[in-house]
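The chain below stands alone, shown as structure tokens; this is the form predicted on its own.
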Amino acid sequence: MKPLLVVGAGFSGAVLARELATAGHAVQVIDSRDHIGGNCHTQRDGATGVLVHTYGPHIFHTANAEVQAYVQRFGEWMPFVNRVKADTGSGVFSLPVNLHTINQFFGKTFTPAEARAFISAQADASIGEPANFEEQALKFVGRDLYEAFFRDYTFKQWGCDPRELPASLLRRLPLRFDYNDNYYDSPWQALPREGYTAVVARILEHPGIRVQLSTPWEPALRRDAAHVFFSGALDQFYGFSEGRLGYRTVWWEREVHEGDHQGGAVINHTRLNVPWTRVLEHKHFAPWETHARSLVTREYSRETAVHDTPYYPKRLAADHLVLQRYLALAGQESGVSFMGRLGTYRYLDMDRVIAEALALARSWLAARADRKPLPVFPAP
């Protein structure tokens, strides 16, 4: 019998492969890179011994009890609170915007109620339903905080005017009127003690799974597979026949320092005249470890070129038109299912990726058992 083919060895592909193999299927997993873990890949730096988030920081946070229990089966997880700072050029402040940020930025000593009333007065009350990122920010925090923390940073990160971006991008960030500087609201937040790659490796440890790295997707591979589960870019699967979907890609400059370089894991740089978006000091992602030296990476963002790795779906108006054409093609498929951030062209946190992989495995197995049409995408 032909094996099931899973394209991509990140969390999405690994979790799906594990569930299918547990159900008794032979599963072939391929990845174009020379390692597993996808963009969550972690590895030890040879010069410093620091555990590095190779493709930028990934903080696991979730309110999904099933996902939490699932990942805890495959490694030890350490509590971790992500405390992001922002260097605006006129000071270093806490993000998300909270009571400390407001008091420090405006030179005040507001109580929570006073800060709430002050920000309400700063906000643009003339905006009804925000039509874009900028309008959402102006209604959310007012012009001063928007220009200091969001406008230029957003332009650097996404490469376009914030007025071209959807309002939903900013809605993901909370606005707090207490001194809570936890970047996330999720009740469970943690990092794997041995890194994400070790967790993914354990997920893939099953006699029914065979992993082959440095193996790019080729359409000819469909001939040898009973079914393809594709977590690569949706437009790539179709050879870009309907045009290219917009993505941003990122890259990093590496520095080694003695001791502690910046005192925290992540500092955003919000000024347009600073070319990088943020600076990462990786040893702060593992505070349970001690290292004399420190690895620092400066992160840059640019539009994805032909040979770049896509990271962040832009989902501008033009992208939605192209996406609809690919969704129409996908709807006619049999023998292929799409999943993950790239395969569904959505921004997804890790817990959502895992939840959807589990759901896709269940729905695919059930549909197959009942001889019903197999799902093309995870259920929303």
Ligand code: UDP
The other form holds:
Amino acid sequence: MKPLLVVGAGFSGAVLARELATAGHAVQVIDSRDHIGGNCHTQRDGATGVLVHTYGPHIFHTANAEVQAYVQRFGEWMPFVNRVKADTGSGVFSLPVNLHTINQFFGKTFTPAEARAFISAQADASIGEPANFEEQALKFVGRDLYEAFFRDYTFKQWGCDPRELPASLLRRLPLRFDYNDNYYDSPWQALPREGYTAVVARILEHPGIRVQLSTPWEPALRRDAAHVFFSGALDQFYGFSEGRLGYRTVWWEREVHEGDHQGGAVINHTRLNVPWTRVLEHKHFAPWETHARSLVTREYSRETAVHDTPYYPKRLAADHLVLQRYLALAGQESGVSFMGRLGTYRYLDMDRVIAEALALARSWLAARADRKPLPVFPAP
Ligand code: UDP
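The structure above corresponds to the form predicted on its own; please give the structure of the form predicted together with the named molecule next.
Let us now look at the entire complex, which starts with that chain.
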């Protein structure tokens, strides 16, 4: 019997592999990198001893009780509230926009009701259903806050005019009229005590799973697999035959400091004349640990070139046209399923990726048992 082949050892691939192995299948997992964990990978820095989020900050937050219980099976999780600050060039402000931000920024002492009324007066009431990121911002926070916190940061992060980006991007962030400065609304927010790599390693620890690292995907591997579950980039799977999907890639400059460098885990730099988007001080992602020295990374974003790792799907209008062609090709597959942020070309958070991997495993196993067509994508 040929094994099932899972391409990618991030959360998506690891969870899927685990579920298939638990159902009795032999599963081979490959990853082109020399480590597991995908972009959630964490590792201990040699110079400082600090646990580093190698590919940028990953804060686990979910409202999905099944996903919460699932990840808790594979390690100890520490409660964590992400409190992000924004350096706008004229001060350091609380994010996401909340009552403190509004009072600081406008030099006011508003109550919640006064702040709500003030922001409504700032907001552009002529906008009906916001058609893009900028309209979403102007409708909900008004021009002053938009220009200070969102316009330039978004331009740096995505490399295009915010008017080209979807309104849904800004809807990721709450707008609050109280002093709650928690970056997320999700009821469960936590970080793994020993880092994400340890959690993913435990998910993959099953007698039915074999992991092979430093092994890039190539089409010839299809011959030796009973089915391929692909969590790499959809356009890469098809050799870019229909054109390239747009992604942003991110990169970091690292610095070692003594003591506490910036006083918190994440500071966003929201003006254009600062070339990086945010500065991460990794020891603040593990406040239960003590380190004399500190590892700091400055994060930059740029367009993905041929050999870069794709991170953020852009999903501009032109990308949607290319995506439709890949979806049509994928729709004809019977021996391949696509999953994860790259495999489905969607801006998914970790909890969603895990929920979809669980759902794909269930639907694939059920379809196979019933000799029905196998699912190509997880049910949305
Ligand atoms: N954003 C912004 N200013 C900020 C933080 C976020 O303009 O200080 C915008 C930006 O376009 C970003 C989007 O909001 O891509 C979503 O932010 P989120 O924090 O969810 O991004 P992530 O942490 O996934 O990179």
